[in-house]
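Quick heads-up: it's one chain on its own, the form predicted alone, in structure tokens.
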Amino acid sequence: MTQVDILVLGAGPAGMAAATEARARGFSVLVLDENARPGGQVHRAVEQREAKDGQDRDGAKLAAAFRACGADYRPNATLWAVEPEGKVFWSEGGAARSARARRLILCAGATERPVPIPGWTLPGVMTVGAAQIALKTAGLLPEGKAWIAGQGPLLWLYANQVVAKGGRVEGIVDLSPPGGLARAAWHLPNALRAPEYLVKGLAWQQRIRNAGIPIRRATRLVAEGDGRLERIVIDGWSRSAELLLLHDGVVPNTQVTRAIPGCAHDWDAAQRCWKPRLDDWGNTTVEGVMVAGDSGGIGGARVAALAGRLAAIEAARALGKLTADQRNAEAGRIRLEWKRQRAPRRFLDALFPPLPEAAIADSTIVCRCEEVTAGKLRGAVALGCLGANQTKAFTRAGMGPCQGRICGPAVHGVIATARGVDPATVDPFRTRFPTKPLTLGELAALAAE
């Protein structure tokens, strides 16, 4: 069995940053991730391509320093299991492998939140994050008759990107609750420590504009076609679409906390989704455990990478190699920064809350794993549902192939606003090691280890 001094899950910008301060610390230093190579989704590919803005040159500049810094990297690595006193399991190349370190920072990095509307499952509707993947990694461009809606920073990004590279879409579907501006007021004055966010963000739509893209707001959108996606229905009308990109924003990535006993994870009123709890430098209820970046709640790319940074130095006097006086010291710049790039967050929380479960029809598919409409889940309430892991036995809704990873957020509100109880008070998915499937050959080559 593998021993480190630390062990770090993922390789985005909170991970890349947590190892490289590490191994600059003298520390042994094991990274895991599920992706071919370093960046996480923010930087996908960013070692590949030219750095033609701001984020792709941070992207540049971490992973340049993560290959430098002589960590055991660990591409293609897919964790699944953490046992107490930091024993974690993973499967790499066919087989299942463990180890053992002395602190575990875990920098998962987020998920999209599910847009379930009549028709998302249809072939020709996916997320805007997956096609953003598949252009950074394939220079992949939307063709046909593509549309983009929901509401949120990364939609516009992307479309962005879309058109920076020549691309078109018909349109863009701008679903955020009416009201945004009204909410975020009272936000805007702090989100001013950080003003670079919010002129990006202006940037991104008077460019969408000035390329002659409609924007047009609605309250409810559908996706029909016989067999695949052929049109989106807005407000009632129709417009023929041969690909539909939704987004709602993203949420913590708790697959793996939720699943380590004594984690507790508190309720994130504003979006609506649930976070691992954490003190000022990254532990979790857990002694050993640490989470950085969006998996601990969402900051975006620099917030992520400092905050991987404050927890290098943290287990840094965990273990030995610091007081809590040098800790303080040394993280001192590092923290004011971290604090001045969050700013941003409230404002942005408040001009995108998530769209209402409550809007979802009856018949919508919310657990596409399973095929779980809304008004099944609705009728588990009605029968004494009281939470996720109940409607398991009421309608196996989060037993699928995903278990939950894509409906959790949704099923969650639906149950929540169909008991009209506070959803803080309704309890999540629980998730279970593994967390990831593998099979009995993968779990044979622990023997031989």
The other form holds:
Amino acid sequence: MTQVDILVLGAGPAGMAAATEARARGFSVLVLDENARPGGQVHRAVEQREAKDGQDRDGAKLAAAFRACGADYRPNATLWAVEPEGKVFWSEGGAARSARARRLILCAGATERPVPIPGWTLPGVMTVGAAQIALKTAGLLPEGKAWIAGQGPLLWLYANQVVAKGGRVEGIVDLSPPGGLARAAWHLPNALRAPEYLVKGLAWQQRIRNAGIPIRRATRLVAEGDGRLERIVIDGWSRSAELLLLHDGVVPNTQVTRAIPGCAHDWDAAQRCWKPRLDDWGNTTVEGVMVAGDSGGIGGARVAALAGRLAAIEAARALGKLTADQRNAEAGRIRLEWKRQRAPRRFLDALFPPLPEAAIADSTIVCRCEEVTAGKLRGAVALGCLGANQTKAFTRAGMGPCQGRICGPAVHGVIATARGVDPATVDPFRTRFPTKPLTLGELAALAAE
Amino acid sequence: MFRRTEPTDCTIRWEGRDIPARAGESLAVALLAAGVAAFRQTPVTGAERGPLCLMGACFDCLVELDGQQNVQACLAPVRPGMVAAMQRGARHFDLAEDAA
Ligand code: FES
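Pass me the form predicted together with the partner chain as well; I've looked at the form predicted alone already.
Next comes the full complex, this chain leading.
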């Protein structure tokens, strides 16, 4: 079994920054990432694209430093178990592997919140994040009867990237409840500490309007078709459609941290999601296990990269290379910038609240893998189920191959609203190792290790 | 559904027909670019599904690739000449399913 000082999960902004910082401090570092190249979602394929904006330039710089840092970088590697004392298992090239690390820095990023509308399981319905991956990695632009629907900054960013590349969509269906600006105005002074986010956001919507793409506010959206998407119905108004891209913001990817015994998670009421309980450095409640970046709470790419560095500096203290005073001194300027970059978050959270789960119709599928509807979940609640794990046992929701990765937030929200209680009191899906499906052939390789 | 803005450099086989692709891009992206929307049929009702997330989370992009079942097409890089088909119905035995 390989021995390393620090194992980093994920090669997005947080993971790349953490690995680079840890290497600069003389640690041996192993980096596991599910993708073929560094960058994570936000900087996906950043090494192969021409840098078009500040975000691309940030990503290219991070990736170049990461490539040069000397970490043992394993792309196409999927972690599936973490055991006590830093034992980690993953699959790579069809074979299972393991390593022991003195410290783990988990940077698993974010996943998109599900948008369970009627018909969202039809082929032709995808997420905005998926379409952005297709654009960044292969230059795919939506074509023909393509629609974008939902809410959130990524939706507007993607629409802009499409327009900038000469693409078009039929229209954008804005499902966000009205009054976002009024709610968010309260947080404006704080947001102005990092005004670049606001300036960018305003420019995005304007560019869509200038491109002549219709933006339509609506409350109800349905996808229809026989075996694949053929039309969408916007508040009763039917339009033909072959591609529908949905988005409702992003939530921390806690699939791995939730499976670690003793790793506490808290409900974030503003972002309506669960996140691991962290101290200021990214330490979880389990000794030796750290989290940095969006998987510890949504903050965006810049915050993630800064958090990755802070985590590596703290790891240097924990492993005896720095005293606490030295750590604080070295972290000082990074900490200040981290705070500044986080300042607009409350404003953005208030401006882009997630869509209400109460509005999901009974007949709509929530768990795609096991094809469980919102009505079935509510039926389980009526029978006395209090949390996601009980409804899972009753309905199979969350039991399929995705293990609740996609439906988790929606299942949790449907239960909380059906019970009429604070979501913080409703337990989320427990996850368990292996967190990804595994074949016997892959496992067999462990014996040979 | 989608159109390409960048050139392709190889072909792959999908359900017995040739599809243009670019080595290194994901199989899922190559299929989408060729207008393929349905990648698999669910074991539960047999409904057709296509990729939702393209980032390895949803498992709705499962295909049979070079004889191997249940491959996530969004995580499989294109190799020239690779042969893929729809994943139809139930999976083979797999551990996670068994442990669940
Ligand atoms: S498209 Fe979601 S796992 Fe491949």
